[in-house]
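Let's start with one chain on its own, the form predicted on its own, as structure tokens.
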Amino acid sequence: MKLSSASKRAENYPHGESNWYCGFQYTAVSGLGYEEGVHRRDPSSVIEHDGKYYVWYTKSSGVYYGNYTNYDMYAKKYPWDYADIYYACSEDGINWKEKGCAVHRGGKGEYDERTVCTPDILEHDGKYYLVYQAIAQGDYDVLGESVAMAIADDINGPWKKISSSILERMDSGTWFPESKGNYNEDEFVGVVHDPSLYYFNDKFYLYYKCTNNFRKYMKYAGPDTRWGVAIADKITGPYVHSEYNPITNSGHETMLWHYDGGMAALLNRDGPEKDTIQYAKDGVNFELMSHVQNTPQAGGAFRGKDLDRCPLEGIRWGMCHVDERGTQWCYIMRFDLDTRLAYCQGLAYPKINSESII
């Protein structure tokens, strides 16, 4: 008997179990829904609190203009240039009613004199905490993010900045000690986009993205971008990047949640192991746990109390948005698990309207 080259790679297939595997659809909401002038875009993690869910998300209005702006470096550039944080809440997580500004960006000077946006949420020890993206003036590009964080006692804000970013840039570089600095694979811009904070075994783990060189050299169907991990003994740092980073090779957005003393991650749209689940005991080396479908874009899941129910229980529902590839104005929707691709046995989905399925 002989063998193909697709053969003896599925002989290296990693084999996961049915509950690993799923799929996604997707629901209009209210409220955050299309609406022209308006980005609302890069939700958060869901919470639940006195029976209401809870979301954050990017807010900016006017047209973007892209790299193309004539070399004006105070034109806006993207949908979440010159954005604010807003918040808003719902009692079934279809029909939302914005709530208002919870972190304005900074004034005259200041680190995050430009945007604030991406941000999500995490509750811990009776405190909330926000965490996001954050830059001062001047040209988009060159600056480069850092990561910022917001406090507050009670849900609805008010939110206190830290004073300063809890998480700069990485130094710019090669992907791994052994590169030979091609240009073209390896360099890369130590960018920190995307954060997500979690309490994981006694310590903050701040997840975050980075990338090649400003995406001018694609590869596998998308960007080369990758993920890596900051992690501090204290809730507001200081944060150390993990002497492993990069800890993903793929994964344009990423949704991570607890699961069975690790972390599992969702990551989509970019690299050679993009659309993929995979889970971490570490919280760090994560190992291929299946393929999924239709994965939301820059999914922000519910973070319920019951993650070990199943594997995909973190990720049960949430929101997501529909961004710049698909519409002039980005707008926000509700992703749910489809249920004839998930596997959680006795998984309670809730009863969505088919006609509102997208």
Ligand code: AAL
The other form holds:
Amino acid sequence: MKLSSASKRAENYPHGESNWYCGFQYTAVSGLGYEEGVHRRDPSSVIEHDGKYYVWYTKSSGVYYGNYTNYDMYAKKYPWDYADIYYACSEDGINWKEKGCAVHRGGKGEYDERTVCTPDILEHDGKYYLVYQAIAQGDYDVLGESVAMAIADDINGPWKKISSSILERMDSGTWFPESKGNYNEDEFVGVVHDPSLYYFNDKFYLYYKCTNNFRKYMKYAGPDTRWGVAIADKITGPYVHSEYNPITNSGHETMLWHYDGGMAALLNRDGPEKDTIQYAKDGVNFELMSHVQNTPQAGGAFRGKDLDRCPLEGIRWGMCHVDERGTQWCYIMRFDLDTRLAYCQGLAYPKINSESII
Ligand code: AAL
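Alternative state: the form predicted in complex with 3,6-anhydro-alpha-L-galactopyranose (AAL), after the form predicted on its own:
So here's everything in the complex, that chain up top.
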């Protein structure tokens, strides 16, 4: 008998713990579902307050022109262009009621005049912090977004914006010093997308998508998107880009959770390690833990308590979006760990009764 390469690999691949493996199922929701003429997308994490769940998301209306606009730089370019941040609340995570606008775009000449989108929420020391993408008026792809923050004492607002952005993108082409030979700097696009904020080891960790290199499409099993992290002592900053950025080689929208004194992360959609769950004891150096199936797009997980019950407790359920480019309107759904594929011992995952549409 001989041992094949695959069998040799299997000996230590990846960590062999089945309770990191899972799949996902999807449920249509009311209140945030498909609506002609309206985009709702990029939901935040879900948090609970007084027995109700809350979620924030990008909302905009009208058709958008993508990269085909030749070339009115003021035309709505993306579904998240000319957007505001809305929020909704629910008693069961399925029937949602839109409560209104949480954060509006800024006024003329302000750094967030053109759009505010893709929020995430952190509740910390009795206050609420929204982090989100913001961009000034001008040529969307040339300007690029920054990360902004708004703070509220009450979950329903009012939200007070910090006067300037809390994070700017890094200069293009400076993040891959050792791979200059095979990485064309001209094609590298540094961004600060999908901000997600956590209180970790007495500091604030702001994770984000740090590259968005669609021109290298499919080179690394999909668009070359990766994540970065910026760390601050105070929640309002200053946030300092980690020297280790990019800290992932894959993943589109960020979704992370606390587990066992470290940070767990689900990397979706793009890159050689797409659709994997990874774990970093220090929040920076991520190791592959499992391959997962049917991952949520732009997921925002419920930030529950007792996350140490099992590795996947932090993504037991949440909200995500459906974005069918072209003619469709973006909308929000609920995701749940697939009960058949979540091997988390001793934990009863909820059964969803409503119609599952994916
Ligand atoms: C999303 C996210 C960010 C991008 C855009 C809106 O899926 O990656 O938020 O900027 O698309």
